[in-house]
Each structure stands twice: as structure tokens, then as C-alpha cells.
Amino acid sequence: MNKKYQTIISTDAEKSGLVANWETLQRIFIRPENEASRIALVKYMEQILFGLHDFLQKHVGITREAGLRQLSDRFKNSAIGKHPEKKLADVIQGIIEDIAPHAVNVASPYFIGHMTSAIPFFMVHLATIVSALNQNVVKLETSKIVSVLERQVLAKIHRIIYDFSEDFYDFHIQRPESTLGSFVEDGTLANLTALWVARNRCFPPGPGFEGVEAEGVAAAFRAHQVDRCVILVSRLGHYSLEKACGVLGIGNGNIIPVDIDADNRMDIGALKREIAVIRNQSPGVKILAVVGIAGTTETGTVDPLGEIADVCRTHGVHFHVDAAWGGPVRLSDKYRTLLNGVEKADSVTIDGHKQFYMPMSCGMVYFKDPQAMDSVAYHAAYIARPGSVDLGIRSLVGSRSAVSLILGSAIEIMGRKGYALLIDHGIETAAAFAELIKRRPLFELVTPPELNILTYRIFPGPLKQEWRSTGLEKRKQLTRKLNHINITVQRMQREAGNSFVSRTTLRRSGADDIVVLRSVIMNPLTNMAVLTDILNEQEYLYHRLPET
């Protein structure tokens, strides 16, 4: 850029007031730069703070019809300007008018495709306060009372899972040497933390060996006379477990998938056989953990947790439950028994930004043994010193916001009963939706809901008749045709922008993979009228396909 052009830009910036200097920096650091910015901020923030769902309905579509390539072309400038480019008022207006319309309105009752939904309006208020306080909760010197409060919130959720005695919680809740659980970014890091603890406890220090955390996996295998270690999980396990095994040096190829039964739950017989084969035929293989799932991502099903726990106890294996989705069901008196056995787990993952209806993002991991996380403790000279009460001593992350303050406040606002009403609504509406699907000739219910997730597919009557009267090869052709139909209709519905249902591919033992439509019912505003509209739209789109 030539000097003359630079001078013009600099002069224009000065005339507009968009100049980075100490005076303007101090001004915009502590308040809106002018009255126009303040008015713009108040105009939109007032709508967000006191009319959140109306605001989202007005400004954000389900999926506005605009291709990613078209949107990407608008965001190719990689240079940061020397001087400010926009005033606050212009930035806010740009977000509302240019960004929001092309974001996804996950708060819409017609958005039933993912584990992300509407949040109560007060969550925005709580998140704003947390941002303003800007506490780093892993260090007592940057959070003080908030770290103390976090220990209380952890104890409350721990009690939902394990329900130990009053004396247990009175003793451990604020005891620096005890760790009931930890907040992390999401379920992926929660699962990683649980397996990190399991790995370190599986390969502890011994004579001539300082432990796997100090010396690494290769040294741990030599010291404990192990060739490899494996983790067993159902075929519907979340891919975050593969990430965890990669990070921990175990290798994601050492996750052994266990067959599922007809209800998409881990087959206990298959688990026992898998363990027997490992123990009898591969003495050099160590079973690090067995993972049960309380609410699989694809079908929402819950593994037989109590039976898995008994098998793990028999063989002395760490039992982890991935309850990122289903954990809050323990708050429902009507349906809490669906998670029976979770209290036997050594560790449990729960996501706050799922069925605790918190803003992104909040993951949690809990341990039955308050000393379990000692195996991953770290200390530093300037902070988290030995004897310190810092939460970061036994934590994967070094800096973390006070999301515990949001969750703790939400629990006080909602109560057990409030959350139970949301949980019950999701489970019961999903059950009613399944019945509606079964009554519609165009559709086939594939996996009935156990919690509040179900899958179904478009399966026209003529193809059903043909399916019943034909052989294996023809059925393979029909499966490919049905997969194409469901993929096409799902894409058309997404692009139309009125509603959203996701899709996934179910892999079946001894049969071809099938593409299904996947619904997640968690928005309290999603009712049967909305679900009927969604099916009607899918039927309308199907009849617009050329081949029909």
C-alpha cells in the first residue's frame, strides 16, 4: 500500500472518529463510545434480556436459505485493520441484520434435530453477570467465593447421581482434599477426564516406576507387564471416546465395540463374552474401563447400567457412564428409574448445556470416590501449590469461567420439580410422536424412544409391500432407494428453513446400513401440533420428488 493511500485512510479514520489512541481506547473500554452506541445497545439488549424467544423468532430463522459457499465468500478478509473499522452501534446492527438471520434458531419449537434447544430467558441474565464478573474458578485468588460455591454445586449434582448420606456430603463438600467432580468445557473433555483418571489408577506407581502420568504409556506397559489396554463400549458409543484414547496414548484402535441388543442397548452376554476372550486368550491385554451410555446420541437409549456395573465389579474394572444426555433424568420422580445403576458407576459425565438447559458450554464429570482425582493432581509454584484449595489442582483446564454460578442459580430458580417437568414433557411428547408416526402410512418408526430421542424414516406403502414379497438382493436395492429418499427429503426440509430434523445412519449387524430421520424432543414449546406440521411438510416434500 503506497504512502498516499495510507494518508487518505488515516485522514478518513480521524474524521470519523475511528482512531485507535489512548484516549479512545480508555473511553470504549469502560462505556459505549457515544449516545448512538448506547441507544443501539439498549434497543437490542432489552429485547434479548426481556423478550428472548420473541427476539430469536423475529431475527433468526431455522436455517435461512443461503449456501455455505455464498456465506463464506463474505468472510475472506484476513487482515486486522490498524484503526477501528466500526462503531459499537454499527457492529451490533450488523450482527442482528447480517449474522443472526443466517444463524440457526435452535430455540424454535420446530428445531428438533439436535441436542441443542431453547434456553430459559433468565440464562442470558446469568451468563451476562458471569461474563461481567470474569472469575477464573480454577484459582481461588481469581474467584474466592465463586470457587466455594462451585464445590456446593458439584455436591448437589453428585447427590443426584450417587445419593450418599447427609454425613458424606457434610464431610466432603468443602474439604480441600476431596473432589466430588469437576466442571470442564463439554462432554468430550468430561469423558477424557474420566478415562484419564481411570488410566492413571490402572497404572499406578510401583517399585522402580513413578506412574503412567510421570513416565508415559510405554513405560507403564513395561512396568505392569501389559502389551496393550482396551476400553469396551457399545457400538453406539460417542466418538469423543476415540478422541480421549488418542489423547491419552491408548490409541483409538483399542476401543472394542460391544454388540447391542434389539433395543439398541449394550448386550450383557456380548460384554461377558468379550471380557472372557480377553482374559483367557490375551493375558497381556488390560481392560482399562467399560463405558455404559445413559442416552445414546443416535437413539437416546440407556444401557443396562446396573448389570454392567456388576460385571465390572466382578472383574475389577473401572465403570464409566456417559450420561452427557440422560443424566438430568435423575431429577424426574416418574422416569429416574430409567437410569437405575448409574449410582454404581465409578465416574459419570453430564452436560449442563443439554438437559440442564444452560448456554454453551458446560460439561461435568463426577466420581464416586472423592479421592479418585488425586491421580491427576498437578501443582505449580505460583498457584495451585500443595495444600492449596484451588480447584485447578485436579482439573484438565487451567482457566475456566464460572458456569457453576449459572447452573447453581438455575437450580435455585427451577428446582427439582421444574427440571422434572421439562424432562417429563420431552419423554412423553417423544412417546406420543412415535405413536403419531406409526399411524402415518408414509412413515416407519425405526427406534422407539426410551428417553426423548427417536428415529424414523420415510417408507412409502408400495415399497413396504415390495419389501415383504422380495428376496435379499432386491431388498438391498430398496434400501439404497429408501436411503436416497430420506437424505433428499431431509435436505429439502432443512433448506426450506421452516423446520429441522436431523438424519443419521444406523449400522445394523448382518444387515445394510439405513438412513433415518432423527428427532430430539426437549423444547417445552414443541407440541403435537408442531410435530404434525413437521410430518406434513416431509410428506409434502416427498410427493415433490421426481421419482414419485
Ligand SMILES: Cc1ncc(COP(=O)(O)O)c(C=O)c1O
Contents of the next structure:
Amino acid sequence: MNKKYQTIISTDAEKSGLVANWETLQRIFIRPENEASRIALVKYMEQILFGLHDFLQKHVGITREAGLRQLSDRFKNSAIGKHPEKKLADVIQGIIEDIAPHAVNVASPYFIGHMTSAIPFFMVHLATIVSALNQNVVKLETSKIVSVLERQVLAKIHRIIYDFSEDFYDFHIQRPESTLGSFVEDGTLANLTALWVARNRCFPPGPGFEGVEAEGVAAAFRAHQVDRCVILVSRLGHYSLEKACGVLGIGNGNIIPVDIDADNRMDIGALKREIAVIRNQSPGVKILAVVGIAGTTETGTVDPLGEIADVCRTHGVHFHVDAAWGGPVRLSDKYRTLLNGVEKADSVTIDGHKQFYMPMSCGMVYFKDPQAMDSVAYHAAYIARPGSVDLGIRSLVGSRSAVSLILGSAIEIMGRKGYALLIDHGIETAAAFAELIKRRPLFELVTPPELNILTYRIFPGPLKQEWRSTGLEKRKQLTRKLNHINITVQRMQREAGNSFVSRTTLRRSGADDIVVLRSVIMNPLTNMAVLTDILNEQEYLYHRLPET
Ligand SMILES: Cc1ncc(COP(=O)(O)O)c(C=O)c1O
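Pass me the form predicted in complex with the named molecule as well; I've looked at the form predicted on its own already.
Let us now look at the entire complex, which starts with that chain.
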């Protein structure tokens, strides 16, 4: 045995029989230690695939009752043992029996609070294959066919958004110089990539200036005689845009929130007014981009994308659509028109781990112009050489896994129709849920669903009556009271662990902030019986509040 790699065996390790040495180390790179471990690992794989969620459903609900304090007390030892403490089979068993029950059972049909839900069981197979192959899509030399396949997947999703001609896709799909889109970690990085491209195209190289990417924002502002750079997005924009503006040197204080209309969509008149003010009164201000949202995080609403696109075209401004949530609605024949106008966007964000039902995490950004990402191209001597097919040339991310293999396979397994059924179910169930809420006197529907997200709140009958007959000051008091009720009931329901609805605070101009319960209907097993149970539980909890 190579002495260099031999570890000193402690008395404890000798007793448990677990030792780290060169021989055992080599074995784990080849196969399980012995036949018994092989059988155990296959059994656990089966349990992960088919038994885990059933077990959680039956015995745990949303999550097992245990305080965070109590849980964190168990995870305070920061020392790494010198020798192995457990075999893989024991580790897996420990995760299944001890960790999973305290994680959150996002697969439960009663978990309707966030944009995270059950995934089809085959996703686990696909994710396992991705780990087993361990391709690195940064370059062809570590991914080969996967890079080519990824280009195909990007073209398929690009086509869902832009629907260009067959000739367009034939030409660009495998052309190394064209980039239809890029996989990144998540929606946050997709938005960042879109604004990165928008920034670089806004401050391109010119005489005596090498471009913002090379010289930085201060030099770009000087070269282009700009004092300030802004982006405009509705008040319901996702906070990832703030991060992006921070990272890109634009400054997150330079996001101009555009007012929303009564339906929580960007008020197009307000957008035009904001732009007119900037154009007429602030010649040193450059509008970097306008962002439309296709499925806002809080209310699920879709901005008037076509109209925003027209405004952007008139003013020559980059139009980005954050369709992290709503993008896959384009797959539904029934509801695809809700996203009309997205095809006019210069760039579009879509999350695979949202309505493509992929495991965490898969962000994507698409560009109408296959040359747009040239403005963020990087080369290195050891990879991503000029002219190569390496996908790392035009990508915010360096090393990354082959999530495109999961999405590409999922699309083949589901077909457009499979995804459409999921989208339609979400939208239609949310609409029926809204009607149910309207019929229950204890509740008030606050934002009706356009897609599959809605907000509502507990608003007891007597308080509704009081609200109608009272003035501004008293209404402020009532809002505070209602906010307190809704926060408390949401918390109680979460802690009870049978179901989960999230909460958020809606800001409305000229009125007080209101706390609402937010539900996201994406699990195909969430039906009206489940939703009735959830309302019943909230009603039950409300009646248990002190002094109501
Ligand atoms: C509209 C919208 N954009 C962007 C994001 C960011 O996505 P991620 O959490 O994948 O970074 C979200 C997340 O919920 C979102 O709802």
C-alpha cells in the first residue's frame, strides 16, 4: 500500500471496522464494498424512488413537529472525523429516517405555499443519470454529445417562446457562433445574465472605448455621457433584479418601480409617463431595460407584454421578460395566449425547477438574437478557445452539470400535452379555489388568479361590516388587526404541519400594506377536497385565536 495515502488508524475506527486507507478508497470509486452493501443500496434506491414520499405522506404530513432550535442543537459539531463514521448504506438510512421527516414534504398536495412542488418520479432517475455520468458542460472535452444535445434542448424551448421558422432553427441549432440561450443555476442568474447582456449592448465598444465589460461602468458612463442607468419593472418585480443591478454596477437603487393597475399588471400609462419624464427631464439617464413579468411571484399575474414591447421598440430599449414562473404556459393550447407578447422580448428567463417540474435547480435565459450573447463571450487558453463549440464561452456559469439532459428527456417523456395538462390543471384549480374562497364568509379573495397563484385573507364577517361603515383612521386599525390575524393563523397552520400556505404583504399605493395568504397550485394531486380541507383548517385555527 502506498504509504503516502495510508491513514493512521485510531482505536475507535479499529473497533467499528471503518478505516480510511488506500484500498478502501479505491473500492468506493469502483463499486459498493460487498454484496450485502450492494443489495442494501439497491433497496434504498427503491425506497428513495417509490417509498420516501409515501412514507412522508403517511407519517409526517408537511414536516415533523420539531422546533428549529431543537434541530440546530443537533448540528453544532463542526469537527470532521479523521476516520469514516458510517457506511454509505447507513448514511442513506439515516437520511431517510432522520433527515427527510424533518425536511419539508414539498410533494404533498397540501403544500400549496410556494413555487416548489412534487416532481414526476422519473426526474429522480434522470437526476441520478446526470450524477452518474458527471459531465461538465463548460466544454466539449468533458461533455461531447451532451453539449450538442443541450443546444437542441435550448432550441426547443426557444421555439416555445419565439416560434421562429424551421429555417431559423435549422441554421442556428448547432451553429457554434449562435447562442439561442443558456442554462444557469436558477432564475436569479438567468435575470442577471439577461441584464448583463443588456448592459453590455447598451455600452458597446466604440472609438477610444473598449466596452463596459472591459473598462467598467464608470468608464462606460464617461464614454457614453451618461450619469445614471436605470431599469424599469413593475412594483411586483422579483428581488433577483435588485441583486443583478447590484452585481452589474448599475445599483439596485436604480430600479424604477412602475405602478401596477387594479389587476396587478404593469400600468402601461405609468410606464410611458416614467419614460417620458426620464427622456424629457434627465438627458443623462440611460434606460438599460424594461422588464415585464410573466407570472409575478406574489400574485401570478402577467404584465401586458405586447404593449411593453411596443413601448420598448419605440424607445430602442432592451425588453426582458421574467417568465421564470409563467414560461411553460406557452405549452398549453388553452392558455398560451396569456403570454402573448413574450415573443417580442429581447430576452426571456424561464425556470426549469418551477413549471417544468424539474428537480432543483435549473434556470434558463433565452435571447431573440442568436448573437446577443457575443457581448458576454469569454475565452481561455485551456478551454473555450475562440471558434470552439464549448458552451462555456457564452455563459455566466463555469463548470456545471448536464441539467439539459433532464429537461430534454422530460420533454420527450411528457410531450407538450403532458405539460399542458399540468398547466391547465393549475390554472383551472386556482380559478375554482377562488370561487370557493368567495363563497366562504370568513375569507376574502384579494388577488384573483390569472395563472395558478392567488392571494386571499381571513376577513371575518363582523369586521367586513365594520370596514364598510367606518372612516380612514378606523380602517387603519382594522387592517392592523386583520394583518395580525392572518400572520398568526398562517404560522399556526405551518407549525401544525398538515398543510402549508405561504403569506406575503401586498403594498398598494395610497392604502396600507395588507398581509395575505398566498397559494400556488401546481401539484396535480391538489384538488378541491384538499383545498377545502386547507380552508377548514384555517377556519378552525382562527376560532382558536385568543380574543377574536
Ligand atoms: C418571477 C420570478 N423571477 C425570478 C425568480 C428567481 O428564481 P430563483 O429562485 O430560481 O432564483 C422567481 C422566484 O420565485 C420568480 O418568481
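C-alpha atoms forming the largest set that superposes within 1.5 Å between two forms make up the rigid core. Source: prediction; values computed, not measured. Numbering follows the first chain given and starts at 1.
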### Query
Using the core for the fit, does the CA position of M492 change by 2 Å or more between the two forms?
no
#### Entry: Rigid-core frame, C-alpha of R503, shift of 2 angstroms or more between the two forms
no
